[in-house]
Structures are given as structure tokens and as C-alpha cells.
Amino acid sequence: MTLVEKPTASRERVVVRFAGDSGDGMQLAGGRFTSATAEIGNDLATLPDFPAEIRAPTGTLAGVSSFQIHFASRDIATPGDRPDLLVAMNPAALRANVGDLQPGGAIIVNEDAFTKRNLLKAGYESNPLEDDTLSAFQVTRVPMTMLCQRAAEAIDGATSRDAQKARNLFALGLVCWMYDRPIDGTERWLNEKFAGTPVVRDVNLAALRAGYNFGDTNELVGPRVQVAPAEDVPPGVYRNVNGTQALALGLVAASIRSGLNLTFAAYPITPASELLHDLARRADLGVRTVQAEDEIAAAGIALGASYGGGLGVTATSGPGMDLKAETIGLAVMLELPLVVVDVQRAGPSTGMPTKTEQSDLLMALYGRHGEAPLPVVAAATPGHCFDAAFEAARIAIRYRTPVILLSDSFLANSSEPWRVPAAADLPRIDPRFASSPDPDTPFLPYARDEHGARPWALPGTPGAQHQIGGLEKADGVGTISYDPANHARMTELRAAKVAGVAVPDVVVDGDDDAELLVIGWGSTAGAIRAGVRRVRERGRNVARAHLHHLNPLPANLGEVLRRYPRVLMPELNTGQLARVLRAEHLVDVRTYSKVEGRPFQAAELEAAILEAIDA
């Protein structure tokens, strides 16, 4: 029972942003409400957001951490471009945030980090909240260090650094409150985490109630806002997941159905590291994860795992894929399978390990010595990942190819609500492994299939003994040779086989009298979808378009992509695949680029179209 009654206000969507410091706890905050507002039925789309420093210093303006949550009644494509509500923990954070926010958006801030020193590290000469500097906005000061700290008082045992640590939950009470979001579940899971420490526990679970009850009876809190859950989203049993845990779903999915043992193998790296930290938990499903001593031995142990008759796997980021290219060509030569996941981050060299990018691209279709092709899948949301995992597993076991799977840091980080698919809808992956020939019967280990495949013999297998390494072999017999034309021969095809390998057509959504056909690959999905319908609105025609298969690209593109006037590509880099298309097709696909760290928003897209239309 509320004790002072307020209104409420029904809104379509919401954009919610915490920011803070590194160590306040916001990327936790927003996992909470994100699953609080999914447990409610909303469609939503998250933009975590963090220094790649592991303790940046302390409020200043490169150790703000933020998480991005959109989450609305109907379906939604993206995080949202410019939130409704920033929640500033301390002066950095809304510094670095402020410049974002909806024109009259709401502000709610933990004024007590507002002291002289926390203003002077994060470059304002006076305090914002004394001055007309945030006039613009709906501003609600809250002190949110003395009341976690009020509220820890009557527990036994508990410190003021126990209450300073628990404002993230003050906060996500408080926005729980605002939004109509049950905190139930966050009460569950502070209760599992922490049933070994009662006094966190206890501490961290008043805050929580202390934030929600603050919102309650609080008359500086405006109006609850509630959204109602989402209408038009398919039945179905869904899940909340992010981009990294579906990639390791898709795989755990393809060892199932194919029969093998999956082998992943990994070397540390931002933002690739929470794949083996995820498929590390699956133990039970007989996965095995080795963490190796560098990115070349990672690749190799994957590779062996293939040869030994398992599925082997290798994830890294952009340094790291630099480092397993020998191992990458060694796969194409023995023709066995491996998934090599790249999670694309900012830059060469380090860059911007934390920010998204979509640079990797040219490196994954050509970025190996010799002529060395190899197929090339592209996941396109966080659900999608899952998509994407499985596919290039199956090529990778039915063409004996190494396949190099793109994702990114905003596919592995955000998170969107996912239907799980029905087991038995899964295809069928068979390893078709080669059985003991006739004694009569030489064994050839570089026949082919009708794919291009070459048997895929077990060690240990009668009869079925072969040589492998890295040295060319002999068409069919599989012996070393130094022939000039049996190495043309063997080259063209491994190529043949790669060019072999069945995708899908692309299938455009919209007229084919469209004035503009928008394509894109990977995580630009949905800004795309979201620029594209915001440009329907205003009237004009414009088709999409999305490539998943990047190597072989599908076979109707030529067509599709010569069947308009204009074509428009966006991608996170300097117009990567763009140069491949006009290349391959000789169509002039007009760029739109982004390299600054950060993914497309639906209104810098919509902008582009408008311009690439009337151009």
C-alpha cells in the first residue's frame, strides 16, 4: 500500500541509462532491470558500456561505466539513441552522459557524490546541480550514500563501506519503482549470491527496498511510467540472453546434433573472454575447455581436437586472429573442420578493447598467405548468435573447412529477448566419419564427396591410414607432392569447395521498385531495420536487405543488389564489404561509415537514407 498516492502515465517505450564509476555497480544494475523488465514481457534491446581499464581512476571521466536499456510494447530493433532517464552516480557520469539525453528528459542523481573533489576530477569549475547548467532537464536530487546507509544501520555487523557498495541497488530499486518493474527476482538472486554472507546479503537487499520504497512515498519522484508488455512478439518459450551466451548455445546445439565432443580452446582477450567463462559451465554437456598459454597454441589444440574426431573451436578478438592465421591456413591445407569466432573490437594493435567495430572483415576473407579461402558467417543480433554459431559449425563439419564465425563487442555484451528453439527442430549434423575400406580398396583421403569434402578418417581407423601436415598433398592419394599442376589442381579445389558451400539466397524486405535498397551485415541489423522504418514513415520507399553469409555470398546478390537504383551500405569501419561488392558485382554501393566505438543509432541511419535517396 502506497502511502502518498501519485499518478501514473502509460508510455509505448523507454530508453534507461545507469552510469557511474567502474565500481559502482552499474553493468549489474542494468542486468537486474533488464531481467525484471523481460520477466514483464517487454521487447527490449541493452547497450552495456565500460572502460577497458580493469579499475579506471576514480570519478573521472574515463572511469565512467554505463548500461543502455530500451524496452517498449511493441518490437524494437535497437538500444535506443538518446535516453529518457540518466541515473548519474556521481559527477563524471553525468558529465559524460549528459550530452546524450532526450531534450527534457529526466536526471536522477546521487547527490551526495557531488562533493568539491568529485567535481574537480570530472572537469566542472561549480556544481551543476547549484547552477542553470542542467535547466533543460528534470533534475531529482537524491542522497543515496546516506540513505543505503540509513538503511544498513539495523543490521548486525554491517559497515559504512558495505552501504556505500550497495547504491547500485538503491538506484535500481528506485528506477524498479518508476517504471512499475518487480524486484522479486532481484530478492531471489541477492539470496543465492550471497547466502554465504549474510551481512552483504541483508545490506545489499535493504538497499534495494530502501530505493523502491524512496520512490514510493518520495513526492520529488514524478509520475510511475508503465509500459505495457509487448503485443507483437510471436509465441514462444523465451529467454534473456546476450550475444556471448547465445554463441556458446549454437555450439553447445551443434556438438549435440552432430555427435562430437565439442573442444573449445582460448586465450584470454576482451571482449572474447566470456565465451570460454560460459562454455567453461558446460561440463555437464560434455564440453572441454582449455584456456592456453597463448593464441597459437589455442588454435592448434582446437585443430587437434578436429583431427582427434571433435568438434574444435577457437575463439579471440582482432590481435588474436592476427596470431592463429598460420594454424587458420594449416586447417585449410588438412581440410579438417574448425569454428574460429572472432569478437571484433575497436582499432589495430590494443585500440579500443571495449568499443565495437566491424573492421575484421577483410582480414577474415583474405588475411591468410597462400590461396587460402575459407567460408565466412556474420551473426546479426545477440539471439542471431545462436543462429550463426550452429551454421558454421554444420559447414564447417560437412565441408572439412575451417569457418570463421564474425561477431562483435555489441553482439557479445547486449542482450535481447530470445525464442528457444525446439531440440528436435534442430537439424542433423552427420560427421559422416570414413569407415575401414575394403582390404581390396586403397584408401584415397583426398577423394571427394559430392560437396568437395574429403574423408574425415579417425586416427586409429583400419586401413585408413593417410599423412597429414601442412605440405601440399597429391589429389586423391594424399601423399606430399611438389607437382606444379597437381598443386594448381589441389588449389582450385579447395577453392571450388568454398565457393561450393550452399547458402541461402537474401531476401529483401520491401518493393522492387524501391527507390534505395539499404543492405548490411552483422550487428548493424538493427539500426538498419529501426532507420529503415523510421524512413517508411515519412512516406518514401525503401527496401532492406542483410547478409548472414559473407563467404560465399548468396548466389541472387548480383541481381538483388543490380535490381535498384541506389544501394546504400552502413558499416562500423571504412566501407569494408562495400569494396567487396562493387568488386565482385560492379555495383555502385554507395558507404556509410562509423569508426568511433560505438554502434549505428536509428537516427544517424535515418539521416543517411534520406541523404543517399535525394543524392
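So that the term is clear: the rigid core is the largest set of C-alpha atoms that superpose within 1.5 Å between two forms. Positions refer to the first chain, counted from 1. These numbers come from a predicted model, not from an experiment. Compared with the form predicted together with the partner chain:
- With the core held fixed, the Cα of T197 is displaced between these two forms by 2 Å or more.
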The other form holds:
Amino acid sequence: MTLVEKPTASRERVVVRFAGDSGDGMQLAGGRFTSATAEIGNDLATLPDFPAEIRAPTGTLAGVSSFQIHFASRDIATPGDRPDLLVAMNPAALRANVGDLQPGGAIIVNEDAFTKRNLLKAGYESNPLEDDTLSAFQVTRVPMTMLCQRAAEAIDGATSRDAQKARNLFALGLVCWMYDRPIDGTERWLNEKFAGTPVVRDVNLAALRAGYNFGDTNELVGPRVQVAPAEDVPPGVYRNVNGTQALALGLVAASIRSGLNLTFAAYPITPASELLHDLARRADLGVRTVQAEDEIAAAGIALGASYGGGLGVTATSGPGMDLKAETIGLAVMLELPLVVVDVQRAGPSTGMPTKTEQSDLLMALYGRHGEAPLPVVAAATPGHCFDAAFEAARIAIRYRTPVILLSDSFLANSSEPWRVPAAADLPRIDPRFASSPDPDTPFLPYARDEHGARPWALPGTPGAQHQIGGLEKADGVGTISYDPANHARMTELRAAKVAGVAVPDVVVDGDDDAELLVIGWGSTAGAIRAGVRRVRERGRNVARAHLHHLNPLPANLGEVLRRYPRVLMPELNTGQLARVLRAEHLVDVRTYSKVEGRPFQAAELEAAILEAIDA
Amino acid sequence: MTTLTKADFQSAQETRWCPGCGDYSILAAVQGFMPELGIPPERIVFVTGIGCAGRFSYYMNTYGMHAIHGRAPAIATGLAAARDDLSVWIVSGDGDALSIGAGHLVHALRRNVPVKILLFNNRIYGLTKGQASPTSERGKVTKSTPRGKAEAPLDAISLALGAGATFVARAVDRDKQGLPEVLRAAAEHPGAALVEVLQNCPVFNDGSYEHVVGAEKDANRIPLVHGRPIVFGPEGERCVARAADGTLVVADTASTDEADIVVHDAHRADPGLAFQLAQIGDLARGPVPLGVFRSIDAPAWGEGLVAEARAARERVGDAELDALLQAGDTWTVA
Ligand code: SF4
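Having seen the form predicted on its own, can you show the form predicted together with the partner chain?
Next comes the full complex, and the chain you just saw is listed first.
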């Protein structure tokens, strides 16, 4: 029932951030907005930001929770640098987020929350809605609490508290109207979710519609912005996934395609715990999860499961990696499959547990005593976590080796549309278990196949009894050996096996005669792609490459690095992979470093790349 | 199937313990009793930790993993999470199980993981050449405690009971009858079984169990037999009795009212009696309760879960994987 046809504008891309108190339901509003956005076919990327404290005091800066979404009619690479629209449900949310806003950007506030008490808690001495604090922005004041109360009035049995709690749906409805997103998907979702509590369902539905209609009828809001569906999207079935979900799916897929039951053992730690929660719900697919007594046990349980013929996986974040190192070293020596997932976070020590960083790389590569090389795989985007997990499992099984899979807090929490692969298109992983030897031939537990892998003889296989362990073993026969030449040979064989893992060549996006190569690894992929695109739009010739295998490195990497006069490597650490590439290839790889617990923004990389070209 | 013999469980690797080490006696007892289980060697797995005891896995012609210090219970738990068709044994020492790996031991016991844990307690660090261990008696002079160990010893049996262990027993390395009996009972127990084996280290702690293996052994062994009054000594002249205040005391049988002599009950749900028995006697001087302290029925960890996972593996294929991958809100781009 539109009274006046409102003007519309069209935009290529938009960044929206929902911000409120951690009890305000911002993650839910953001999640539903994401679904609606995916439904109209925009490309998108999202990033939630939660407070570190579980129950930070209400209304304070520490308690602010936010959800950012970037959506566009073209392909996009990051959750966006600066929001075009900030929805602030209280003064603390405004204060914590306004600094990130695009100059001239829009702010919608729930003005009912701007009470004296809340302003004080947020550290505002005067009301920013009434002075000139926000003069650089277009501010829309909406009395959301009051409007939710009014919307709930007609519902029998609805309390004022029910109405209060529906404010996030009001905000969602309003923002859906502003960007022309459908709300019927959210209506269906509410109907399902609150089927058992009709009053809550009806209040939420009323608030959602009230928000939507408020946009439609109130002249404070407008114009309506349209973002057309993205084109050039490869055909297929899509869903929105975050890195945690994709990683868990990748592990399950590897389990099913290898025929090995997945045993996933972990100790609670932020942000890796979400993997345990996710996989704990997959018992119907043959997944066994174990919440271990500590990080060491988690690694031991995973390794024990692999010894028994399962796919043993453990996951943790930084501090847990320190504790698992000894078991990983044992797995190197035993030459058994083991996947160790490190969802990196800002360190050292407890550091900033909810913030992202790529600073565990050198530990993954080298953080064990003795000569203990192992393959390292890094996930690049939320969706790529699926491929990286599958690949890590494939290498572990094929080469009988522990593999470290690096993800990080940013990948774990951010989401993007993901083209769902068909199960049948995923490679089969053949575990090639050893069978019983002929009665007259001794079983050789340290014989090697064409890939340098030793036989995986499961307990229960008659005639293949053997004893493995951390002590050095004689080549072939596998008895304990202190022979100097044997130790040198075994060291070499273990290293050669890892160095020989088949890794695809690194692919360069760009011209051979580019002025600069930007090379990255892990979760910086999106930001680097966006930064490079901006530089190219300025007419500069920049090439880009991204590494998914960090050990062994692609065979063509040295040639690629030497092809360009300048090489820049942005990393969320102080230059760890750059150091490795310099050492391996004697190329002057320059570092662009950031260790603020936050991902790169496209704009800062644009500036860094321009500076590096002209340096 | 041919009947198994001790030889079927002997590996070709050369045993490397010091001459006279109690570990030899335990190895012989284990290899000698294994055929009784009727389980072929390939279905038996020994997972060991670090220390002299850790070498045990190399000497059994079964599957074996010599793991890392203290972590054998964790690794064996993983094996039990993946397989339910194996007999899994852990061999550990007092340093391995009660010091660096105490946390894993406690959790394997409280979970009741289906594994048999043999804890060789020689009350010393042998492999690292003679430091005090958590079970060394107070005042013990070693290389690391030249002024005598200041701390009280840790009692493996009490710890296991405190962790909720469903089977707890103690035996002596050179007790040719008692040790296999306890091993047999442990093997029959469906959940986690802890067997402390008092083991002599002739090199660094010689004679530490002389009171239970030498001439005085009958006076110092308190045999625990379920359903029987606890009496001991060459003529049964001593007993374990309940004092008026409820504590257990060692008393003369002749001067004790028969009704006050404790009748052993290993199967009671309440671990109180077993704990009291663990507290009487003195491991370093005797007398020492031996046998099964506690053996109760309780579901083993993850009962049925391995079978469930196996059934899923046979049932689940690409169709189920496709359904999982496409779950939730999806959309199609043509
Ligand atoms: S040091 Fe002691 S425990 Fe170790 S092998 Fe020698 S005698 Fe046995």
C-alpha cells in the first residue's frame, strides 16, 4: 500500500553494517538479510564481529556486536572496507562503528535507545543526535522501540518485552525495504522457528512488516536503492557458507569419498570450537567426535583413530598448536595420516582470541623438534575451506603424513556464496590399506611405494603385526635402529616424501610484463583481489597470484617470482611467508604487514600496491 | 584354528632391559597368559608410553605403538574410538602414567574406555637414570633428591578410584600366580582396567619390593579375594578389621572378633571400601593389599558407537553427501 511512489536509485555495490548490543540480535538480522540478498542473486561477502566477553555489560562499547555485509551486481572479494549504511541500535553501537563509515554515509538509529543512561554508558557527554557530531552523515532517527510496541498491540498476549526483543526484525524489515530485498523468506523462517510459540512468532512477524512498511511510507527514508543481480556467475547450485561450515563439509566429504570414518577430536578453544559443534551433529554420516581432556589428548585421539584405519582430525587455534607439536612430531615419525586444523587467531599466548591473524605460519612449517617436515595447506576464502580440507585429508591419506591446514578467525566467521560441488565430481581417495603378506615373506612396515609412502597395515590384519613408535626405525624392516647412516637415510626419505607431494602450479592472474606481482596466501585472497582490481582500474599493470600449498610450494613458483621486477606479499603477520620465499628462491619479496587483529581492506592494499610499484 | 602358544606372542626384537629387571617377569607373564584369551595376535594392540616400560610393545608379536611420554591413554582412546574388534592394552610406568601423563590416565579411567592399562610401578625414573618419581616414598634419596624426597608419594590405586575407575587391581612382577590371575580378570573386564604392577628396578631402586617377593612375602601380601574375609600371613594370623570409628586397621586375627574382619567386596558400587583398602598398608615396607580392589559393571565408553559409524560408512554414499552439501537455503544460477 505505497502512498507515494518513492524514487529509486541503482548502485553497483553496497556495504551495510548492523550494530547493536550483543543481546540485540544483530547476527540474526544480518544472517536473514544475507539470505534475502543471496536469493536475489547478488554476489556477497559477510563478516560478523562479536564482543570477546560472553556477557559484556549491556549498553557498553565492550558489548557491541555487529554484522557487515557487502553485496554487489558484480563479483566481490571482501566483506567491504567502509559501510555505506550503519544501523545502530544504541549509542554504544553508534560510537563503536561510526568511525568506519563512508564519508557521507547513512546512519539509521533506534532513537528510543538514546536515553541519558545509555549515552553515558557509551561515553557520550551529549546526545550525538542533537549536536553536530554526525553532521558528515545522513542520519535517520527511527523510534524503533515505540513502533515495535505499537505493532505488537494488536496481538493477544504479547508483552512489552516481546515487542522490545523484536527490534532487530524491525530494523531488518526497514533495511530490506531500503535495498529492495524480499522479506517472505524471513517470514517463512519465523513461522518455522517459532511454530511452538505463536505469540513470539506473531510479534516478530509484525515487527518485520512494520519495519518494511515504515520504509515504504515514511518520507524520512529514501530513496530506495537497487542492486541488480550479479552477472557472469557460473551456473550451479549455490548456498551461503562460512569457513567453519565449509571446512567441516570438506572433512565429511573426504571421509565419504575415502570410505574412512572421520574421528574428530578437539578441546574447546575460540574460534576452532565451532568445528566441533558442527561435526558433533554428523554422527549419522559416520562421524565420531570426541571432546578431549586437553589439546594434547585431542591430537593423540585423532592419531590413534588413524592408526586404527580412520581419518583422524584434530582442530585448534594458536595456543593449542603449541601443545599438539609433540604428537604431530610422532605422526611424522609413525608416518600415519593426521589432519591438524589451525584456525589462527592473534597471538602470541592468549593474544586477542576473537581477532584474526596469519602468524602461525612459521610454526606450522617448522614448529617441531628434529627434522620434521610436513605438508601445509592454506584456505583462501570461506568457500575454499571446503577444498582445502578435502585436499589436506587427501594428502594425509595418500602420503601417510600429518598435514596442517591453516584457516583463521576471519575465514571461520565470514561467509560468501559457495557453488556446491557434486559428490561424484570429487576425487575418490583410495586408502590402499596393506593386506596380509604371503606367509613366507616378512611384512615390511617401512617399505615405500611410488610416492614414498609406507604401508598402512591396520591392526587386525593377520601376519602384518609390526611395532611402530617414536624411536628411529630401520629403513624397510622397521625395527629400532640407532645406525647413523640409517638415520640420515630415513630423515632424507621422510623429507623427500613431503617434498614430492603433488602440488598444482601457481596460477598467475595478469600479464607476464606486469610492473609488480602481488602474491598472497590464506584469507587475504579476497582483499588482495579487490586491491589489485582497484589498481588496475587506475590503469596500472599488476599481476596477482595466491598460494594454497605452503609446503611443498608449487614447482613453478621460483620462475613466477623471477618473472616480475617487483614482488609484494601482503600478510597478516610480520612477513613470515615472505621470509620463506626469500630463503627458498633468493627473490626480493617485499612485505606489506598488518597485525591489528583485523583483515586487510581493499583500500589499504590499493595504496600499498601503488606505493610498491613506484618505490 | 590352531591353539595359540606363548611363542605366538613373542616378537623377534631383542629385549633390551637390564639383566634382572622386573619387566622381564611381567613380559613372560603377559606372553604366557595371552593364549588363554583366544584372541589371535593380530587383534591385540599394545600402546606404550616412554620409560623402560615403554619398550614393552616391541617385544610383543602383536600390533604395537611406542608412543610419546604419558600420552598412550589418549592414543589408545582414539584407537578405541575407531575400532571395537581389538583388545587394546596400554603399558606405562609410574613417571609416564602418574606424572607427565596423569591427566590422560584420569580421563581414560573416568570415561571407562575399553583398554587395559598396565602400570609398572618401580617408584623411580629408570630410563633417565635414577630420579625420584611421583610414587617414590618420602625421604627417598635419589640423584634429583639428594636431601631426600620432600613430597608424599602418589598412590595409583587411590587415584584410579578417585577417577571413577571400574576395575582397579594390583599385582607383583614376580608373583607367578597372582599376576596372571589379575591380568585375566582385567582382560575380562569390558571397560577400562587399571593394573598396578609392583616392579623391581635392580639398577636404580633394587629391593624396593623385597618385602613382597622375598622371604617375608607371605607376611606382607594382603590378598584381596571377593567375598572372602581379608586375612593374611603365613598362618592367616593377621587380618584387616574395621575399627569402632569405621577406619580399617591391620590386626591380629586371633584377637579380633570375626564380625569385625572385613569381607572383601570388589563389586559394590560405592568405592569407599576399595579406597580404604588402598590406604592401608605401606607400598614401601608392607604389608600391601594385592588383587582386585574394585571391579564393577558399567557401560564401556562409546558402546555401540563404532558399530554405528561402521554401519553409516556402509550406508552413506554420494547421495547422502549431496544431500548434506545442498542442505539449507540454496539457489540455482542457470
Ligand atoms: S633401569 Fe631399571 S626399570 Fe629400567 S630396564 Fe633397567 S632395571 Fe629395568
